[in-house]
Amino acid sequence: MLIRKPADIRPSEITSEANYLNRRDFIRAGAIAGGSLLASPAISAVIPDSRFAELTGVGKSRYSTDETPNSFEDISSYNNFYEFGLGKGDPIVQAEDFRPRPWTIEVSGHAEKTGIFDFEDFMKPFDLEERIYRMRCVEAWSMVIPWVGISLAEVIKHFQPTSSAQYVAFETLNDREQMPGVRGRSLDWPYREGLTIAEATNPLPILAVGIYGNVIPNQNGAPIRLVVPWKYGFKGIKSIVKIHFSSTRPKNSWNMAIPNEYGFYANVNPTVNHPRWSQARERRIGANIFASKQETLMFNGYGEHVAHLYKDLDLRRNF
C-alpha cells in the first residue's frame, strides 16, 4: 500500500548539485576504500514519495560517458513534455502542481507476469544505477545528463514476455485535469511509443526515476520515463502508466501525427536529414550561443553497442 507522506519539499530544501556531487564523490571513494561497492548489486528500488528527495542505493554503470553533464537547471527547464505545453519552458510551469504519486502502472500482453502495479510494488524487485547518457532531441540539440533509474532489459526479464512479444509498447498518462496540453489537439492522446524487443532488451535503456541523485521532476517525466540514448528525443516517453508487449508493431504519437517526417525507429542518423533541417550537427544545451556545433555521431556514439540490431535494415528507409 502506498503511504501518503507530508507536504512536498520545497524548492528551497533541495541540496544543491554542488553539494551532491561532493558527496557523491565521498561515497565513491568509500566504496572503493571498502572493498568497492560499485560490483555488489544495490539494493531494491525504493523511490520518496515526495517531490526532489534524495535517492539512496544507486550503483554506478559501466555504460557512462565521461563527458561532463549538463547543470540540473539546463536539464529541468528545458523539456519536451506536450502533455504540459508546446513550449521547451512550458512543463517547468504548467506541470509544477501536477500529482505522481499515487501511481499504477498496468503491464499486459504478450508475458507470463501482467496486471496492474503499484508503483513501490512495480519498482521492488530492480537495483537503483546512475547512468551518465548523451541525450540528443530532433530539433538537433544535446544534453549529458546524469539519470538514475532501473535496467529496461531487466524489467522485460522480470515480466517473462512469450515467444509471441516482439514489440514493447508505451502509454503516458492521460489526464486532461491534470495535464493542460491534452485538451488541445496537437498529438492524439495518449502519448504512444515503442521499441522491438531486442531494443528493449539491449542493455542501454533505462526506465528512469531520478536525475542527480534525486526524484525526477514532474517536467522530466515523473514518476518514471524511458530513456533510450541512441535514439531521437521522441522515444523518451514519460510518465508511462502501460507497458504492453505486442506481436504487431504498436503506434507511435508522432509517426501518428506526421509519418513523413517521424517514422518508428527513431535512431540518431546524421545522414538523414529531417525534411525541415539537417542532422548532422548539433548544438549542446547550456554551450555559448557563439560556440560552433558540434557533430552529430552515429547512434550518439553508442553504436558499438546497438549498431548489431540494424545490420540488415536500410537505416534510410526505416527512420
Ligand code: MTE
Given for the second form:
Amino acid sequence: MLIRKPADIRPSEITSEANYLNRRDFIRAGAIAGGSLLASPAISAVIPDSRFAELTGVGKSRYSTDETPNSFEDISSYNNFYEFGLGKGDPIVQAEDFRPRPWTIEVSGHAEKTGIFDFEDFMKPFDLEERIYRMRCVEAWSMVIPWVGISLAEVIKHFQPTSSAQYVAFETLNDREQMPGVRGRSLDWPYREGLTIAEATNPLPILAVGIYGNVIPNQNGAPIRLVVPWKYGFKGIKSIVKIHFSSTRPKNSWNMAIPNEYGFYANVNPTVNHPRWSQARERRIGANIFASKQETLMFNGYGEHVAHLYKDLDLRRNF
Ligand code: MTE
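Hand over the structure of the form predicted in complex with the ligand; the form predicted alone is what we had up.
Full complex below, order starting with the chain above.
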C-alpha cells in the first residue's frame, strides 16, 4: 500500500473541524429521529493504512462530553511524547517520519488467548466509537479531544484473562532508529503503564486509533494508544506494542522515574497537590489568554462512573 507523506495530502482531504462538527450534528439528529441516541454500527474496525485517512463505521458513545473539542491544531501540535523529544512542539516534527505500519501487538500473560497479532487482525473483532473526552494533564493543563477508538473492556473480554490476571500492563515501541528520544536517558525505556483489571474493564477507557474522525497522527500515539479520561494524561501510553495480563502490579514509567511525584493510580484529584504545584485548577489549552483557569474536577468529572473503584483506597497515599 502506498503511504503518502502529509505534504502530498491536500488539506481538503482531511475532514475539517467545521465539516466534522456538522457531520456530528447530522449523525446525532439522525439517531434521534431513528429513536436511538446510541446507534452503533456493528461492523469490525478496519483502520486504513494511510495517514489522516477518514475512519468509517464510527458509532457514537453516551460517554462523550458536550464540551466543545479543542482544535485539531491544538491536539496535534501540543504533545508529550518523550520518545520524540522533551518539548511540547517536538513530537509533531520528530514523529513526522515515524512508521506506524507494519505493526504488531503482543498479548501475553494470564489469559486464555495470547499471541502476536498484526494490528489489522487485532482490531477486527471490535467496533469503532467516537468518545469525546475531557483530558487532564498532570502539568495542570487540559483539552477536550474527540477520540475514535475501541472499548478497552471489550478488548480485555476478548482475550479472556484468567482469575490470576489482577493487572494489565502496556508497553510502547522502543526503537532507537525511529525514536530519537530513546537514544537518551530521559526515561527508562520502553515507556510502560498499567491499570488494575477493574480499571481496565470499566466502560470508560479506550484504545484510540483516531482523532476528529481520521487516523490518529503519529505524535498522538499512532497507530494505537490508551485513553483513560479520569486519570492524568501520563497513563495514556502511546504506540502500544505489548499488552500483558499480570498477577502483580506492573511498573509505570513516571513512577519509576520520580516516585514521590507520580504514583501508580494517577487519578485526577484536585485535593492532592503535586509536590511542586497545585492540582486545584487547570488551564484549557486554546482558551483566551485572559480567561481564568478553571477548577479541576475530582476524577476529571467522571466520578459517577469510577469513584466506586477507589472506595476502600486512601487516595492521598495512593496518588
Ligand atoms: N506515551 C509514551 N509512549 N511516551 C510519552 O512520553 N507521555 C504521556 C502520555 N503517553 C507519553 C505517553 C503524557 S505525560 C501525556 S500528558 C500524554 O501522553 C499526552 O498525550 P497527547 O500528546 O496526545 O495529548
